[in-house]
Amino acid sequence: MDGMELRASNVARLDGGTFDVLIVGGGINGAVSAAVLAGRGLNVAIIDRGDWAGFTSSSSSNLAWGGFKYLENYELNLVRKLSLSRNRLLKAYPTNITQLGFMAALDHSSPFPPWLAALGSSAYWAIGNFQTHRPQMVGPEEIKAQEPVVDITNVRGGIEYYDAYLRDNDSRFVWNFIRQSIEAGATAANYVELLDATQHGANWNVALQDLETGTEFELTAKAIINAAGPFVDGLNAKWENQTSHRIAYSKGIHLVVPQLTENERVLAFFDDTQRLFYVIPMGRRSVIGTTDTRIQTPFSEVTDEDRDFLLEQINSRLDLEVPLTKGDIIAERCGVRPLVVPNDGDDRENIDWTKLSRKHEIDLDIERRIVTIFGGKITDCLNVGEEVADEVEKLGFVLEPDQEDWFGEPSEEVRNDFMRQAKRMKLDDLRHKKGVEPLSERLWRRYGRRAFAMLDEIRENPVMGEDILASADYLRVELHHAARHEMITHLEDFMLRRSKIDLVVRNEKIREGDGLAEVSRILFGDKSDDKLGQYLAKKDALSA
């Protein structure tokens, strides 16, 4: 079964089906809701009108952090909650989410002197139960010794503290929850749009459309979870659902450039407006961002002004032989943050949105049987899942006890078994490169238990262990796995979300040779030419 057939079989189950819960939105909030509810025994359906994690949840900084900057506004309870959630993620996903150092260089644009930032980092460490490495204050010369790329001309000092980040991309992390929910019995389909939903007695009659075929169909659900991210307000208005919260929008962008430092560490700076921005590692690339711009709609794009601002800020703080230019930009990410505000009738324009945090809120309408998730971020995802389960129980559903098996990686024992098998077949000898993650670790991190089957395929056919696209770090066996199991409907789904190839490989490199055509053939078979044409046309339009 290829990805198209997997999706079609799930759409067929949606058509005319009756479900306990319909989840609208396949970002991080919807994905964790599906995983926890299906894992605890409910009959769950989840849809998204685009791909999984196709909007906000694919445009983050890839960080799992406790919100150090929220200390500035004395949001101690939020920082505590996020830090503990970060700790849980580190424990549950030891190969996917790892501890990461942050080196903050404080110059005269910083709102805080180094000693105060050091005091804050110590408090941050304590709030997080001392679960990361100890923070420390560092002088300009020490910053230069550890990170020669930093220009210390105007640096007063700095701090080094620790948080965590996703080794792969955010959208793949979201996909893992979707996969977990499917394995627990959920019915899931991307590229399905909600057309209408009306409540009749205790049930919702929901009209949907398969955007790939144009077919319209219906299902019945006892309750709806509105997990539409920046679009939750629009759905609630459509359903005349009154809520205590609503959304304000902030745009953030990231620029992916060649690697600026070989150290796997985040460099942090205050820009000229006294807002934090970072240089974040992404394999052999670096990610500069993010900006923070107030916007009025969920839709946003990177502008020349955005690019110029970030390049100017980073060039003035790094000691580069040649300053970065727009020609150095390999890829861009642009996303809208749905920030939670009270639904008290106050105009959004009167909100001091610069002080809004990435907290989440969950509203429950018992009579309408609607749960709405506002805001949130990847760091807080386990809390969101558990709180949604609590709200669903208030609707009268009886959930199985929470064994916490709806999230996390397989046990250390299973991992060790995989590593033994990989060692016996000398897997890491196939592609041993200095400074590059061994194949065994990479396959385990990305696929967990499913990586065992990949070892079998490589044993039977060594060609499956070969790289399929230059500089992409993806094996042919991974493409065949993606085609069968990852519900890839368009080539962009794989290139940008199940993988991060589009983020780390230049367009011209992707187009070279026959690799991209083979990727499309493996994923789509007879439809590969059409899918490849659509993908390239979209990339050309974005470049233009």
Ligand SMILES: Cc1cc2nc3c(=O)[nH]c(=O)nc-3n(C[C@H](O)[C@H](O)[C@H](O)COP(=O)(O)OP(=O)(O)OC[C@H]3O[C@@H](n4cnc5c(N)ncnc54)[C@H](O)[C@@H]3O)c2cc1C
Second form
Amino acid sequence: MDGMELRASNVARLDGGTFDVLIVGGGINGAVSAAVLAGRGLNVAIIDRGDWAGFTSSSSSNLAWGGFKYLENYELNLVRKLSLSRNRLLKAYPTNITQLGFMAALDHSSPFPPWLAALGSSAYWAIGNFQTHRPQMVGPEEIKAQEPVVDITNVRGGIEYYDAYLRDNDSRFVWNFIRQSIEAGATAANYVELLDATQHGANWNVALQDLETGTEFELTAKAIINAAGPFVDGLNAKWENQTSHRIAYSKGIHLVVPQLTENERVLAFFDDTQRLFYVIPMGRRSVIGTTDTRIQTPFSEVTDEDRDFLLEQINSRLDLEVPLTKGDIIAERCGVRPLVVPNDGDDRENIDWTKLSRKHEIDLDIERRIVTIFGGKITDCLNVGEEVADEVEKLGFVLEPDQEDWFGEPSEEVRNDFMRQAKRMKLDDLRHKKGVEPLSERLWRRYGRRAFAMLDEIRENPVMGEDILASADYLRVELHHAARHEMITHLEDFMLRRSKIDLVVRNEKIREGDGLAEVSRILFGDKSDDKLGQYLAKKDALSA
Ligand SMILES: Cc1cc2nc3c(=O)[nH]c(=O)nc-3n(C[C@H](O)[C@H](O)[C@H](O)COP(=O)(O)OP(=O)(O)OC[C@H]3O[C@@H](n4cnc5c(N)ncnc54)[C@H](O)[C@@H]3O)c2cc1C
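Mind pulling up the form predicted in complex with the named molecule next to the form predicted alone we just looked at?
To see the whole picture, the full complex is given below, headed by that same chain.
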């Protein structure tokens, strides 16, 4: 079975099907809802009109964090909640979510002196139940000694505090929830759009369109979960569903550039508008971001002004031999934060969006049988899942007890067993590259239990253990796995979201040799030429 067959079989199950709930939107909020509800016994359908995590949930900073900077707005409750969620994620995903230091260098124009920032970081540490390493105050020389790339000419001092990040990217994290929901019995299809939904008695009749074939079809659901992120208001308006909250949009961009520091640590600075921005590790690259710009629609793109702003800010804070230019940008990300505001008739123009909270809200309309998820953070996903389950129970569904088995990595025992097998076959000796994460750890992190089958395949056919694309850490066996299990419909789904190859490898490098053509052949069989052509045309259009 290839990725398209997996999708086609799920579309066939949606067509004419009857479900307890239909979840509209396969970003983090929809994915986590599908995982918890299917895991607790409901008959779940989930759709997205793009790829899984194809919208906001693939544009984040990849951080699982308590939100130190929200202390500036005295949002103690939010910071407490997010810090506890971060702690839970760190425990549940020991190899996928890693604690890392944030070294903040404060200059004379920073809004806080180092001593006050140090006090704040201690409070932040306490709010997070002291579960991370202890924060500390650092002098300019200490900053220079640890991070020679930082220009300390104007630096008064700084702090190092701790949070966490997703080692692979946000969209792969979201995909894992979709995969988990499918394994628990959910029916899931990407590239399927909700066109219309009408309520008849206790049921919703829902009109959908398969955007790959153009075919329209229907299904029936007893309840709808509106997890459409920046598009929730549009769907609610269409259904004449009155909600207590609505969405305001804030655009944020990131620039991926060559690695600026070899340490696995975030560098934090205040920009000229006194807003914090970061240099975040992404494998052998660094990611600079983000920005916070009020916009009026969910659609956005990186502008020259955005690029110039971030490059100027970072160049004036780093000691680089040659300043970064647009030519150094390997990839860009642009996303719209769906920020939740009260639906009290206040004009959106009057909202001070920089002060808007990053919390989430869940509205329930018992009569219409609609649950809407507004806003939120990837960090808060387990809480969102649990709260959605509570709301769904209020609709009269009886859920199985929560065994908390709808999230997290397999146990330490299973991991040890995998590592023993990998060691016995000398997997890491075979493929050892200096300074690169051992292969066994990489496979375990990305695939968990499914990595066992990969060891079998490599044992049977050593060609499966070879790299498939120059400069990208992907083995042939991983491609075969992706083709069978990861619902990849377009080449971009793999290159940008299931993997992060498009983010970290330069365009020219990706096109070198026959690797890309082989990737397309493994994923799409006899459709590979078309899929490759579409992918390259899109990339050309973007770079133009
Ligand atoms: C720049 C930036 C940085 C961020 N950094 C972080 C961070 O570091 N850590 C963190 O925790 N959070 C971060 N966030 C916040 C986080 O990314 C978002 O809150 C989260 O991704 C929103 O997820 P969602 O599921 O609500 O929306 P989305 O991911 O946008 O999902 C909604 C989905 O609904 C689908 N959809 C809409 N209408 C339809 C329809 N009619 N039919 C079918 N499908 C439909 C869309 O295609 C879309 O995929 C960041 C956000 C941004 C923008």
